[in-house]
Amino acid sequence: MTAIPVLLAASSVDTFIQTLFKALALGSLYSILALGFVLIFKATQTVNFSHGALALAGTWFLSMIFMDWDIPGRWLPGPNWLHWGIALLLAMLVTAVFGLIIERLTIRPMIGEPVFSMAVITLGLEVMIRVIADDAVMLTPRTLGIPWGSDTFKIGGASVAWSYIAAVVMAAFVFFVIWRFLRTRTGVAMQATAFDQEAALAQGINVGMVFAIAWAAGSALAAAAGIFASMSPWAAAGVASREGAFFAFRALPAVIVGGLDSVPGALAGGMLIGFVEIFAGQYLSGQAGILGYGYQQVIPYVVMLIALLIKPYGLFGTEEVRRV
């Protein structure tokens, strides 16, 4: 008889461990996406509605670089995972260049114009880029060549996907890079521009360059998040799909909760929303008849609404006082 409670306890622990790693991984993806939103908003005061399309385009670029062109495998000896890692960085670089082109052609000419106008432009870019990228990845199914595929490893009786570990490592890497960058001369210039563009111009800061860097970095982060969101078990094992674009908009509560202009807020908001979504999905599944199926995707928005009622500018967002 004593074996039954022991087995139940072990099963509970294993379930908690699996849920914990899944929440950490999803929170990491949301944090990467939120960070891209934040960097662009800090520099341009524009919410980039084309973030999801850039994420989808990034998966397309990786598929072409790694699978179609065999770069860098055709020139560089070494293990497959190393080739894939380099191809990932190249795909992020290509997406960053794509972001630079978008900024130069559509955003730079709008400096000084109403913020709403720039937001509408990014919405139009979302539609245009997504249509092209959808055709590229849906008409011709494209794989991403993920080295670990859908492999898992065991912690006790819990099964954890290697993709979860990869997502957490990627998030740690990009936040470390951004943290270091914001302490450089260019990073300080970006923060000054985010605080007051006119004052930054008066101090001799090249605001156009800051816009370009923000869009390049935000686009690269969108690509990284889209690629990792296309891995198993989030999507079919390593197949680029339109889900990466829709996934970006699921990160919106993380952006709002953390604060639109806060880098630490991007991390905190992403993790909070990721944990709420996964743990609610796991431990409230028995109440699906009451809450409705798919309730776990609604709960992050409920958390966002509650957070806005308590902290209208987000957990770490900069509060603004305006005289009327």
Contents of the next structure:
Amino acid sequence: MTAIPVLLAASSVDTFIQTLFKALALGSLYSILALGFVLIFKATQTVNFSHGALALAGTWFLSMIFMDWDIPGRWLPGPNWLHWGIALLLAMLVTAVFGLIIERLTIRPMIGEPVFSMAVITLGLEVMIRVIADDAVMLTPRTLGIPWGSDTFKIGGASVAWSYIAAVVMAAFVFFVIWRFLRTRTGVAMQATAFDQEAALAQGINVGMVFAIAWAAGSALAAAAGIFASMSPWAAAGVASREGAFFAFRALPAVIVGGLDSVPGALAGGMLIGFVEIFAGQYLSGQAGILGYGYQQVIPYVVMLIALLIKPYGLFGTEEVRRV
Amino acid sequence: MLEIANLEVVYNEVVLVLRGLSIEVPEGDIVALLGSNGAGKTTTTRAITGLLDVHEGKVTKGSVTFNGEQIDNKNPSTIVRSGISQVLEGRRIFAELTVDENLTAGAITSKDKAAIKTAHERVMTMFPVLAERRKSVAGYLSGGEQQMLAIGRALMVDPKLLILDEPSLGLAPKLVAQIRDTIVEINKDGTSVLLIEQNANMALSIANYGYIMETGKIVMDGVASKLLKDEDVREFYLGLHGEGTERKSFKDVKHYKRRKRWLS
Ligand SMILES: Nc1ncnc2c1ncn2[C@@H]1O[C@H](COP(=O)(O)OP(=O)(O)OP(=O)(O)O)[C@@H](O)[C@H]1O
Ligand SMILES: [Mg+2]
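Output block for the form predicted together with its partner chain, input the form predicted on its own:
Every component of the complex follows; first up is the chain already shown.
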């Protein structure tokens, strides 16, 4: 039987290709989450623990907008995917406004308080939003009406989910937009504030406005990550509230590996953790007996610890993250 | 133009730093404010530009008035818009941003694109070194270039009053001379200047009027050329000896030490 080795080889290439796309996609999701974290941290020095809740809120907004209210389909002719795309942007926008309101009510009054208090407040927000979401709104699983559903396409013998491609495209899109934004006047004001708040104030930069913009952008990014993580095959269908929120916490190693205040770091950290998690899950499964079951979930933290030992401020982070 | 009357500033509700300070900057003049470490010079600039908040400081008595309007209760952005711009102590450029981006940040309160362009061109002509390095990251500039950038950044709003807090700090004599000439040029273009310095020689050589402060109060003031000649001032307040402007004074040594701290 000479066919067997050939078959094996082919299937291992297929497995590799599948694993590669899966890793790219998960890395993209982590990167989008990390980017939101980083924008908020960079501008406001606050570690936003409510990121998962914002991701969840964004996902829920999309479901309401697109499925329940049929926006923009009720007014607009044209293909379904276009409607969905517009609804996606609307959901991100609504989440941005939601983030703005949160910032105004809970964060702004706390400006000048210790960084730790701010972080605890966001943690409280996380729990609050999640409880409201669980108890009041999400008694039933909701669907997101994703145009490509769980469709896949073939590369040779490997089958790749369109959701993976979508996640990568979305990551490329948001990183491009943020990168362009940071070069605009407002973006420069934001970076200046992040670097030296007093010097920024001295130029007449409205630091309150910078905080608001950072929260709005970070919230919109959380929504995007939540939505693209709620697609098949990551989640069976629609909004899985607990998973969605915990998913954001899983991005924490990505943020820390990349550096809390670095945009390129968010991309690199997200990709690194995504790749390690997926490849270890695929190729070390034979050793699960030794490594312990569920080891994939632990690996990002192991990578984080190693990275911190080598570079305490993250791969791209600034050494002196807190400035007086 | 700028009037500080009987100003009292307290940090953290307990530390009294300015104790009845009075200073005046007439329109079109260069006014020097001199004093040794900890006299309260930087605190004075913070009181003028609305930055006391950042340091938990408060004006508890007296007032700061700019063109007839009281400004000690205004926020920094409003104060910049009213025509006061400052070069912070220690330069404080945005080291991670490029030269051009630093200048953009300096112009943030200006909505007028044409005015921003004019101001940018003026900075480029004033400091050709910066023109060559527009796209470089500011953190890689030399100390002198960073000071030029800090001045350029403050000029982006075409201020009526420019406040400079120890611009000569940590610079070699040649660069100090260049900064001095620049200040004169800025003043000739119509900007009033409040120049804060420990380098009394440099400041008084270009100022119309000078104030000397000690522990939060003005202890002496007068026409700059007179102050420069006054024996008491030379001996006790400025630490200058005899004719020796060439000679390395104790102060230069101190500056050198401080520069190391700033750059590290
Ligand atoms: N944020 C603060 N909280 C408490 N005290 C402060 C604060 N900032 C400055 N001080 C104190 O106020 C006094 C005046 O400080 P200030 O920085 O205004 O002096 P300075 O004349 O600018 O000195 P230098 O020449 O060293 O820059 C000092 O005794 C200083 O310790
Ligand atoms: Mg000072």
